[in-house]
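Encoded as structure tokens, the following chain is the form predicted on its own, with no partner shown.
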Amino acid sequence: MPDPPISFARGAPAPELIPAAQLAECAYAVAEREGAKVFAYGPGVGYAPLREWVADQRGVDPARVVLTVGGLQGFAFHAAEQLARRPGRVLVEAPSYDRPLKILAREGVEIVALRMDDEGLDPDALEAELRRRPEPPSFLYTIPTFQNPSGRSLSTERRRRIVEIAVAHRLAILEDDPYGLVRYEGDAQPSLLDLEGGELVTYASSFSKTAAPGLRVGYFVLPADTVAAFEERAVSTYISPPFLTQAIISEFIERGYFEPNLARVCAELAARRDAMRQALERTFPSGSSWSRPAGGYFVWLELPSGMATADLLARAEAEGVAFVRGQDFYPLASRLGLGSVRLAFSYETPERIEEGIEILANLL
């Protein structure tokens, strides 16, 4: 039987990185202990013990924490609330996570992509856009730490500058941070939420990268005056969140499994990142360049000048290797990212990563 394709397209943890046995143990424990409570409807803000843990981690009042079905559902709610004055205008990084771009495009929103470099979003580009247009944008969407798709992180100096700009312009920010704990080297940087305090910054994260994506447990730390509207939208959409999965994550933390599992995941992923980086250095032609993430799931690859990814993707898939085109992480019709590639190293073993990178290098 032939080997399955090598996937650099899947921004997901490999099955062997998911602590299935411990999660099953936690699921049985909470179902037996709490009974009907975790199988019934409940408050739209989510399972109280987990909300309290998140609040303690983020240093906020638990009343500001809302649990969501993954981080992306919360983005859809947040965007819908922020974009009441359609057609709105939302600022994003260039490149940016493709799913929010699709949600915004579906809502008929004008998406303004701001340049970034190896230090993350360029504050000068943000300030220039705010001065260029007198009407205020709905919000800035940013992934400042180990960004999807680029793997880049916003420097601490730039974080402070962006917060200063936001305060001066009363700019709302949605800080998406699903990868922040998946760090392999260096010290953690302050979040935009920490620097600003939470009046303008909404902070989002999830347990998809630190425990299990299939449980679909995310959370938002909201400005206090937006919680009621957020909860009302959640309740009117699906009545009640899935309390069982939220209780499983809470039990996973309570039993002391979370930190050791995170350390294991980080060690495994660091080895995969190193395998990809070393294979790129060993095999890729001159003129190529790539990001050097200190955590997260992704490497952003720039092909030599004049090379486009559309043809490369078709030939790579014929050879059993998949990746995502860079242009998919820019607003439609922007014509940006044509020579770029997002490579995810989270799903494959180091050996298959090396094999896949060599195949791509040979195709180039």
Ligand SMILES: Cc1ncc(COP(=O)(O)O)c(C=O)c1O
Second form
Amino acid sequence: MPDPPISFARGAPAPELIPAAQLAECAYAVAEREGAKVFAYGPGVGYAPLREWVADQRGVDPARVVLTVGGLQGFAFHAAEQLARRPGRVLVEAPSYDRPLKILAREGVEIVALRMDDEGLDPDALEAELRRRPEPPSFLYTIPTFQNPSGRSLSTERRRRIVEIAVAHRLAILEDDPYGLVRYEGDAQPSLLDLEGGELVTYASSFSKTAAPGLRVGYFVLPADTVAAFEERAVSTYISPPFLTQAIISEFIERGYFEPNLARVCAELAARRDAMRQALERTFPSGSSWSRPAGGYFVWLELPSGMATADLLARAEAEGVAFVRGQDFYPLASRLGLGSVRLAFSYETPERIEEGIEILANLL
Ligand SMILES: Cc1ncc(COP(=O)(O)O)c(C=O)c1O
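Alright, leaving the form predicted on its own aside, put up the form predicted in complex with the named molecule.
Full complex below, order starting with the chain above.
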């Protein structure tokens, strides 16, 4: 039995993927240079130099960029604001990231799960839902690139169609993209924000996967008319975000550490993804299938028909392997995902990934 247990459950970078020494150097440098400024309250929208860098990367006015305490906190602000402006159901692709589903469920919001396949959210399912119930939804929440939990990416053609549908129906979209830069092969795809321009699309990302999650620095590119209300939510929740961690990221970029670190992280993760794929191919029974991500953290596994994940999880944990059940990524009452598994390959070394997959295969 592996000791410590092998975790395919943690959608987090392994400690060796976090550039701790460089971040420490940046922390000391900014604290010394900027002094009290980075230890004081500041504007609710965050540290100006980092907002400018994000704006430059995304090709937007810095006034539209708000830095948040991680992407998830931003999701909570955005959802609350959007639901206040336009009450209604929230559309999500199914499966989807579990924490936003929990936030929405806690707010008592109706969640409509839309079909997706290997090419991501199905535009026909989106259009059918908008036609079926003409009252406008509050917004669509989507993770088009290296999705959590499935690892899948929305094809470029579908991105264009989804934007066309959104424009035709005046549908607001929240595009959540924390994994887009964590790409191992192939060319970057246009974001929904790029394709639409940012009147209907709000774009969210964070530095959790490209620098360090514990710094808690996320960002939102908002439609211009929603910035003030979003900032007001931030100010009335935490007064101002922590400037020190935002300044650390800014310094990390200034010193030229960001790109080389990202290249290192991508190379490490690609090796982990390959180890998982090869082990699945070598050991898993026919009838099972899995996604083939070109980036991100996750593989989505479908067990042979009739096999229930809940039962497998209990037995796997007894053998020292953890994962998250597929059903946790669907709205609670849907009873979907009962034969699916999310496997994160970000936290374990290639050797332990192989060992963990072999243990799971033996249990099947
Ligand atoms: C799709 C997605 N969005 C948002 C987040 C939140 O990340 P953070 O709050 O660390 O920026 C995660 C984290 O795993 C994620 O997978």
